[in-house]
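Coming up is one lone chain in structure tokens, specifically the form predicted alone.
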Amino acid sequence: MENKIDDEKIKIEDVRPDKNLNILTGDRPTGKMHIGHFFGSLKSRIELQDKFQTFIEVADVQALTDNFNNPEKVKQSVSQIIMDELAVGLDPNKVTFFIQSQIPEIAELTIFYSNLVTIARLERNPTVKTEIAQKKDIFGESVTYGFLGYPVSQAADITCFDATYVPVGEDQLPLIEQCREIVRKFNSIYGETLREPVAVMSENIRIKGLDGNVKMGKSLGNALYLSDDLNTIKEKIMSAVTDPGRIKKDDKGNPDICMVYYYHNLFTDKAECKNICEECKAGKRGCVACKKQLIESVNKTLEPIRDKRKYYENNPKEVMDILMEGSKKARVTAKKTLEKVKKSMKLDY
């Protein structure tokens, strides 16, 4: 296949620009986006949008796999996701935003691919196993067919848009490998048709929560959102976990176990971070002063994002127009892929 890439995964800094290649990435619409998304994926997308044909999916169908009883939440979150994407600097003139449910070709490919994957293989997927364990309050002991099979739907997303590259975090690598397996199985049975995607690894894999949890999450109540106002930022940072061993202001601290210092490394310049670290270890910097400085650094980053987001909040029709136009454009590519797949499967009646 032309433009074939042999790597299974590649670092973002090693990706060579090529406007003839496609990138597919996206988000489940289950709420507003937080700084974990910003450092984990959005910054990479901004960097890549000038280098490739980029498709960004709002995965509403996938969101319903564990929000099937709350469709209103999913629908309302669709525009929230795109407002955040636009606010950070993703350009609808450079990327194609689309809604998963508006591309029926994805659903059809999902059905075809489901014949190529066993239940046992889906149950062994590390990402799926972890997520099922986290969602026992939703599923109990009975996981739905839709949730167990969502890696098959993801494979349909990726191949539908002939994506060479898929930006992901470390925890998502098993899903890309599952997609590659499906592609190999399809090509071995029906002939060389589909492209094996390559995972693009961002510099920041996963951002910790304000409470020190290894994951920042919407459902965990430990997130700083891109749309948080200054008062909210102050409230959250002032309650962030610090070194529990520091009782008095002049106690020597350990910045390596302090979430405030952790976030300084994301939002504050390196020279000042070094100074913060040294002062903390020497007992010359109090936690309150350190938090106040972090509030300023965070707000400096988020203020222009908030301001740009307000424009889209006041112009919701423009947001939906971007999504509808993008979905229409995305279907052109999706139809070509489905035609190719059906021809290989002898379903081109």
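Positions refer to the first chain, counted from 1. Values in this document were obtained by computation on a predicted structure and should not be read as measured data. Note that the rigid core is defined as the largest set of C-alphas that superpose within 1.5 Å between two forms. Compared with the form predicted in complex with tryptophan (TRP):
- A movement of the C-alpha atom of E279 reaching 2 angstroms or beyond is seen between these two forms when the two forms are aligned on their rigid core.
- The rigid-core alignment places the CA of P104 less than 2 Å apart between these two forms.
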Contents of the next structure:
Amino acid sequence: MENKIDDEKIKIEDVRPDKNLNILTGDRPTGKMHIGHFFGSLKSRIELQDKFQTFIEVADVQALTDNFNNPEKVKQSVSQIIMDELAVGLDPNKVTFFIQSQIPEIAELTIFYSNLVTIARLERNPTVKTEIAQKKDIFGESVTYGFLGYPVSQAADITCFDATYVPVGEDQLPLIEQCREIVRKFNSIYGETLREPVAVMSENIRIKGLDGNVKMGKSLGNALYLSDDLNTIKEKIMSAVTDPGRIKKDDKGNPDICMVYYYHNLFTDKAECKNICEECKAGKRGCVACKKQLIESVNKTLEPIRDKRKYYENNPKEVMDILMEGSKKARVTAKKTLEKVKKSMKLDY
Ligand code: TRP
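Target state, the form predicted in complex with tryptophan (TRP); input state, the form predicted alone:
Now the complete complex, all chains and molecules, led by this one.
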């Protein structure tokens, strides 16, 4: 069976490996990665790196669209993000890591595509709409041209690398849809040139925060970072929210409303989780012991990641070399795309 590429999205378990096809995905460098990123995107990237030609972009230019007043944060986060990716097992021999600002072809494409999308369409993009509402502190009543246009720049990221698949979370679907529209418009005006990308959806896991918030995030102060040391993990888990109705150790608990049990399900093996659930319901397990057990499980997963990350923290030059080599390699592909695009647009002097 051939890979289906007519649909707008496909589930990760339905993609068939093909080393001739490209994958592109990326992150805005605005901080370190937490376990929400790990379960939400990094795990699927690890799976995909063996199946396709994988490009991973550190989207520093995009990060500046809502952090233009904080370039230092963006700059510092570039290496943090890459160290997280390397630490979880993404392999620079399989993945081309690159920095968006090192690929000027993306900026050129963005300008070309900006004629193919209306302001009204950008304003209707649900992801952009939500973000603008959340970022009133940055934009006030009037959003910048750059931020409103970031879906155009993201379409450039994707098409620049001739990506067939784009592994993303649910929140990014409107951006893939907008990219597909731009591609169709481009092809209909200038002739068949660009490929319409398909979103690859992993099992939709959005990890809740330790405080029970539906979202884990840096600004929410409820995140467990891949780089957290054992003491930090201990502190965070000891203060996690449990069933508030349980006061004494032998009170019968409700694991369904307990964040510690929720996290056990992510980090502790299934049989043991069943046991934990039953003991809690029967009032045979104290929350403190349960938290201590969770600390051990979490640390078992995070320790090797942390150790590998330490290696890269101690070898910053190696990290930059990976990014620079990757950017050089990525540019070869980007230049080929630009050549095709300029030819179609009669800009080939
Ligand atoms: N917008 C994405 C995010 O906020 C990051 C990103 C930039 C991206 N360029 C991309 C994702 C290209 C997929 C493909 O997470």
